[in-house]
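Here we start with a single chain on its own, the form predicted alone, put down as structure tokens.
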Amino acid sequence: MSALQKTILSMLLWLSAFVTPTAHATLEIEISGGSAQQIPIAVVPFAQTGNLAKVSDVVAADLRRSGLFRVLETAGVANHPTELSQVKYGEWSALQAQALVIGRVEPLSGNRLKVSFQLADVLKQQQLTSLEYNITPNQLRMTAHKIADAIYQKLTGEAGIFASRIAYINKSKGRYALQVADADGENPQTVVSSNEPIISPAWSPDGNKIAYVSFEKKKPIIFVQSLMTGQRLTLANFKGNNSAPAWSPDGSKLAIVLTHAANSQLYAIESDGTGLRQLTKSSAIDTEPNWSPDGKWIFFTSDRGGRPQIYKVSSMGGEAQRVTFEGVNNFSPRFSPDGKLLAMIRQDDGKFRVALQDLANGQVQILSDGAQDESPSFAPNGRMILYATRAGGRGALAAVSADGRVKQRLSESGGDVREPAWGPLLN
């Protein structure tokens, strides 16, 4: 058995060993660390009535979770404005706030709500941005995430990712489920479930579909499922194993791994399941493809050098080139959205940890501190990396910033989770 086969087998054994008592899917978030220069911001409780999600609480939690903001306690301030005309800037300046968020939630006819907010610069005493949303009550949390995104982008110049979604595999009571949740772990929805393993979820670039591998027919088959309609396409059911789907940047095709002709090799296939084309031809095991953002390259894991390392091949196929040279084993390559960084899992001293390689200079930084970390996935703005780890004897999700300063633990209550994938930004 090759080193790569042993590595994959160990991860599959980890999956099969999961035992969980419940199917509760809420993710609990713990945060450690932060940016060296956090922006002090005050999020005033929004004016709202009824038993609804507190918009300001969600906004504050999102900003705090990014590690770039120091969310200030506002309970000690007597004046809680809901309009800029009511703001007494001296009070917020005394609190050392540089930015101030105020807003309200108002009922409209037809069981709808108007959510409005304003972001102010405390030092300059002027408005930075404001928005209004006409929504249904079940859109309240997502609207709060969009408000946090607007604040984040205005104050940092980068796109926010709070309104994006994550996918992951949850195993409970011997049953597997592919679930999709908000980026903070709330509102989990089951896309598909089975008594047989489900692995390798992969988002389409538009966020409307997920490709995954299911063993429901006693062999690995790749499916593509619409999140809007639930319609499911059998993408690859060739002889042997069908695995590791990865979307091209334009969503027109996928890279997949097949064993139908020999050992595991990379292929490209159109998103409708036609036009199969072989990309690699070797006597090694080639697996875990990932497209470069420009669509020119596919990075993958191979043991063609004797141990698992990361290689790249033209998206048209051809000769492979080795990418990683440090570390005992490297696998699971994942590109940052700008194509400058490569996240991976590095095995050294018996530990599997998330590493980040600068593709320009080759420098590598170890980001996680677990012993069984796996499946790194970049946030759509490239700021954070989501991954799976082990905590308290069960699977958990965690995240780390690309600079290593901010660490999060997203532990599912009563469940074992793994193989996370961070979805794209939604329009």
The other form holds:
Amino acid sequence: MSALQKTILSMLLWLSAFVTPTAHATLEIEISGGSAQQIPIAVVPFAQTGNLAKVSDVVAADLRRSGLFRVLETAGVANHPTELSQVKYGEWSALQAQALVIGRVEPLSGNRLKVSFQLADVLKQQQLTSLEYNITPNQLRMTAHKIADAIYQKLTGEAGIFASRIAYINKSKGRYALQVADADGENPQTVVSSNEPIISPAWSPDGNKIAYVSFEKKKPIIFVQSLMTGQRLTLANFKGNNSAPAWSPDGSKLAIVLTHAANSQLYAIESDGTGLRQLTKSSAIDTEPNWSPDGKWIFFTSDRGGRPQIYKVSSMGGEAQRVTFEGVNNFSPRFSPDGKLLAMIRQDDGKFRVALQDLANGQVQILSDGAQDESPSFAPNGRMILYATRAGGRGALAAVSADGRVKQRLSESGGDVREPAWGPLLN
Amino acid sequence: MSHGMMNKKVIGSLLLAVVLTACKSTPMAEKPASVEDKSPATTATAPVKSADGAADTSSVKEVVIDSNANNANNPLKDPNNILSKRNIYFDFDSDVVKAEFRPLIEAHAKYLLANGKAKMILQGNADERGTREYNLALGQRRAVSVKKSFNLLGVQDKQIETVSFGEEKATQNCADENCHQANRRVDIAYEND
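Switching conditions: you have the form predicted alone, so give me the form predicted in complex with its partner chain.
Below is the entire complex, every chain and molecule, led by the chain shown above.
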């Protein structure tokens, strides 16, 4: 965590942050709620020198933000061990810690760092896991996220999501920027900026590219851009609109929406811009495609029944079938990574909110309580859903756990942030 | 959004309620319990060396775009010429082109018929209510409706492209219906504007 940030009310799992209004202002994160069974964990400050990010602070903030951990205050404990042999377990069980994290950052030759940590079970007084990383200094924050992921996985049995990134559109001073940031909102970087709108960012499954829609030529055109090189491929620039890119699970194709001279219809196109084929043929609006994780289906929004609802079509094309029947209108279908749940935007009573449908039994839970919530996007482990909301007349990002218990709000001072997309885990 | 199914506006201050109502968390167990190792058996518990040989994607190459073209003198830009008028407004939940925009459409049709190489872009717009991609599709409907008016005046499809900006050009945070109405429109643009 940056020095700009500080915890305000950790007991209520509120984390707030101060941000200076720089060109690359950091997203500010607030958290509320939490799991009923939070694991009490002590993260001892790592032995570390220099001005780099404090690894233990980043790890503690990650665990706290998940809502599944109660991160204990360690300042009152006299001894701060950095090796397992130094641990006096009685001190930590007195603090009611169930798990203990210790570690250290040591300089290596050639401007490299060795980061090591150990996770211990306080009651059993034994090590649960340990890892060691040989990194460059600019990899320190991401390494801290990987440590948090290792702890999260060991203690919850699920994959962590801290070593992942999010993409979003930031509108500021009349310019639109597609930015990517670490999952904790830190380290924001601009992928592309334009004086015309940019919408609908979509991560390639390998996390190396982002497809997006840019209006820089007075019409929506789909580009695919490499994050590392900045190289842009014009994926689709057909007559009319080119929008709503959605990657197939294997990254070889995208579902897109074209209009040519008429209504919006779904097409599939190879990721190099060749091999266009039409997927839906209707006289209605068909848009917002999303692939099922098994690659067999494409779910989409259509008003072919009179009002926008969710439909599905085979990824080979063919007849569409209706999926949603409840709610005045439904938009923006998004599969959970395991394919069992469908997040969407449900409009009822004039409000647009994030809804989650269990595809096996059809049950729906409303997860957000905004009036204009949009763009749901699952975390790589399926536990959280990131979405766009509005606050104080500006766009902001929010996240909610799939069980509705944990809520986070992310906003950037001075900016208007929208269209979030959670990227895959970084290796 | 341009459909007539909703009329409530955004209440930004709801956010605090969102945060506050979610603040219940169950108290912790009084006694320290043992934590359970729930990770798959394959997870190593011995120290593992992590190589950083994988491609470092932490640095991002930025691309900057500025598409503001030069505005040369031409009848399309002359404020005294009807051709400089470029906005066609729509009623709520409607894509019907109203009679009051007839002179404007006829003037642009005449220009297109006299200038066979001119290419017009009809840009549909929707108000901000609803999802961005769906609003893009709704704006497209209005653009197609205006295109059909031009077709009836003899203008061929090859001179017209219909596109949509959806809600991207909409005035945000509209407090009333008049504000939303200003966003329900088709803008006329030319390829070399």
